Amino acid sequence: MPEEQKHDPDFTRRSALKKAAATGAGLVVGGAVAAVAGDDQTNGIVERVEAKEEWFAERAFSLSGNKVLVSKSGGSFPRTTLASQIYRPRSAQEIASLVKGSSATTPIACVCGGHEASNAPIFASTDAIVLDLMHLNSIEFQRDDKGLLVTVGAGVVFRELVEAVKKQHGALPVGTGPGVGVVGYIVNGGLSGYFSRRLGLLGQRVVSATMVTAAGEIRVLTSKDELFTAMMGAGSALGIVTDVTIRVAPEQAIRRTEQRVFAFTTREQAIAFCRGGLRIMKNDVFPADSVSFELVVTGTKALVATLVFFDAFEGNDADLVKPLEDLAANLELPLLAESQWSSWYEAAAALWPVINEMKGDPLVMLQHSVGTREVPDEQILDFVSDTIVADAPLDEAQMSIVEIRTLGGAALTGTKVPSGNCYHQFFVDLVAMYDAKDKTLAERQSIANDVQGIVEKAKTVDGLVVDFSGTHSQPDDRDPAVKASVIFGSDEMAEAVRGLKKEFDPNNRFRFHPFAKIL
């Protein structure tokens, strides 16, 4: 690549748009439709997937715990897509042609990583087409006067992005799942457990995006466009994002990570450790945005405490680590593992081996989150320990976890996007996960009931918000009580998203997303 192109942040986008113009897509830049030459069809045939069941098994990381129960008609949900066709486009132009070539009312689903809790896009419906975006897998770096940028195709997953950013000595607030789609994570309001207090949400770092509308127009969005902000949290309901350009932070933003893993025998020990650990979080971590803390309780009877120290941290790491070690010692909890990581990459990649071992026939997941806009009070901390940790089906579903983490910081002070996560300081995620082949229908129903019971109790706790994260929620729950203002963070943001949905997708073509029941 010529030197002038390496340093031009718009080079990749200009090249893509030239290709689109040459082949005849509707092109929109800065909100204005630009006339382009050529017909509306691609020069070749878009790749089609015929083996639907094999594709489904490959692309679906897990199934919703609600879909392995008996339906109202007495049957269980099929373990394959319902879509009429599955396509694997290779460009925004091919996507635009598919959109234009189908009826204006044909539903469209987009799939990349397949980690969304209910996997609504993978299932789709009998009248829908699915776009598997796996071929949009480019990762390209550029620089401008503010630093490093990376343009990421919609088929890229986090393992690929993290490895590429490592080579550029950068850092991003990435998700921990190696196979999670980067763009899908962004457009559904994703958060980062380790890094968001320093780096914000990943969507808050996006500077531009290319999308295809329900009318088949290719648009390049920046912060000046009315759709831009909405796409960084509600995007899967509004259009098809084919790439995003993200501002990369320097790797020095993450100074050091300390992790301790302790074993517990009884649930009472886990509750006691969480009770003490959450007081350390409240008293010592929340006052300082220069450190984050995550505490995980696992079905394999482990307590994983992770502290990430950012570049602004000026204290002594031991002042936060030792109280956790002392707490475990007082409870006679043995130390299973002690890790120190000196780079962003090591912290970002630490959970990959664990997640890769999560398998089932099928693997089943129920995922629900709660959180607070303020530093949590004693009542909420006690509820987390005495109800969520105490009642979580960790024994019945041994791949399950309870994640408790600090949010806030840069995510709270940064540009607001349609994600409840950028309004919150405290986050708890209950992920009930198990191998369905080892569970009877009655056992599956019992696990689902236990989880729902915790969620119902959480709704009664003053100051605790239930289901505020698009990427950490269960969108196929039957409960209609979820509010758009909670998912998107505010009434104003919810109204803006609804207005754009009516304007740009009046036929609701993009209906397979975590927000389907509130839009």
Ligand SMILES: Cc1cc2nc3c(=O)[nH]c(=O)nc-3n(C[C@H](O)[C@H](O)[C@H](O)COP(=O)(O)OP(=O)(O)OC[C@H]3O[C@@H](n4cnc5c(N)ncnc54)[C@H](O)[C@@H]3O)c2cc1C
Second form
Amino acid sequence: MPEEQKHDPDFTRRSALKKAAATGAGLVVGGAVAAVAGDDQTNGIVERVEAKEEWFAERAFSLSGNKVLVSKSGGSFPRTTLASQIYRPRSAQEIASLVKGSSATTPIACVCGGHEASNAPIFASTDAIVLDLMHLNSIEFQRDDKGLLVTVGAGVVFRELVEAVKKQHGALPVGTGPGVGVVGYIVNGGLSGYFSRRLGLLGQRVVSATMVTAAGEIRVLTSKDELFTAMMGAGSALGIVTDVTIRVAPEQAIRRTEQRVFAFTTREQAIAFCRGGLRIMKNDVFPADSVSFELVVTGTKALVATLVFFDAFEGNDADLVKPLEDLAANLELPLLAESQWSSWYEAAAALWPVINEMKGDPLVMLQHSVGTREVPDEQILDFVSDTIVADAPLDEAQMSIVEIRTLGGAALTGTKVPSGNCYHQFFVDLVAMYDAKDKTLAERQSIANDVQGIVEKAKTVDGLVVDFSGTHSQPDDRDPAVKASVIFGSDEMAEAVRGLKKEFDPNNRFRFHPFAKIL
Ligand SMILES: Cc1cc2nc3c(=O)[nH]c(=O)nc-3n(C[C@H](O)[C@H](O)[C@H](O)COP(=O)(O)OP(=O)(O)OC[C@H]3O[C@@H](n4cnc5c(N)ncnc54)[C@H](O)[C@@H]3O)c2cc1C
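Instead of the form predicted alone shown above, give the structure for the form predicted in complex with this ligand, please.
Full assembly next; the chain just shown is listed first.
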């Protein structure tokens, strides 16, 4: 790349626009619409995937715990897409041509990293086309007067982004899964348990995005466009993002991480550790925005306590670590591992080996979350330990985890995007996971019932919000009580998203997303 382009933040977008103009694909910049080409001939030259079952097995991270309750003949369940055609486009222009070239009512599903909990885009429907975005895998860095920017294609997954950002000495609030799609996470309001308190949600750091609308127009969005903000949390329902440009923080933002892993034998021990650990979180971590704390209880009988110290932290790390060690010692819980990381990268990549081991035939997953807008009171902390940790199906589904985390900080003070995640101080994910081949239908049902039982109880706790984001919800639950104002954070934001949905996708072409029940 010529030297002057390396320093030009608009270079990538401008070159995309030039290419689009040359191919005649639709273009909208600042509201003006250019001509749009696209026909079945174009569809013929975009790469197609014919082996649907193999594609499904390769691209779906897991199967929804609700989908494996429907026993077809002999206890089997569907394991392939319903879509009429799978395309692998290589550019925004190819996507625009595909959108334009199909009927204005043809449903369109996008697959980025393939981790959506209900498998909505991967299954799609018989009249739908799927766009597998894996070829949009470019990662380009530029600098402006405020620092480093990265432009990420819609097929990039976190492992690739983290490795690239490490080389630039940067830091971002990335998700934990190495294979989670960066854009799939951003457009559903994804958060980072370790980093969002300091760096905000990743969607709050996006400065511009390119997308294709349901009409096949390519739009370049910045914060001046209403659609821009909506895309950073409700985007999977509104259009197809082809790339995003994100402001990268310097690596010094994350100073140090301390992690301790203790073993437990009985559930009572896990509950007791959580009771004590949550008091440390409330009294010592919540008052300081300069630290985040995550406590994870695993089905493999481990308690993982992680403290991430940010650049503004002026205290002594040991003042927070020692009480956790003392708590474990009092409960006679053996220390399994002790880690200190001095870089953002080490913390960002820490869970990759564990997640890579999560496999099944197929792997089954149910994701639910609860959170609070205020620092949680005693009743809520008791509910987390005495009900969520106590009742989670950790023994029945041994890959399961309960993740208890601080949020707030920069996520709370940053620009509001349509995600409940930017209003919450505290959140808890219950991720139930197991290998389906080891479970009878009755066992799978029992796990789903246990999870649903916890969610129902959580709904009765004052101040506790259930299901507040698109990344940690289970959209194929039968529960009809999901509220748009909770998922998108406020009534106003929900109204704005609904209005944009009507305007930009009147035929509901983009219907395979976590918000299907509310949009
Ligand atoms: C192991 C694991 C770890 C996780 N860690 C975190 C975490 O730390 N924080 C967090 O918030 N979430 C986390 N999640 C949840 C994850 O972020 C969401 O499921 C996310 O939506 C997955 O994105 P994807 O691209 O991998 O999935 P996909 O299934 O490919 O896509 C998810 C949704 O986004 C839509 N979409 C994808 N690409 C585009 C596009 N280019 N334009 C428009 N819509 C698009 C899809 O149609 C679908 O509706 C995790 C999940 C797993 C399984």
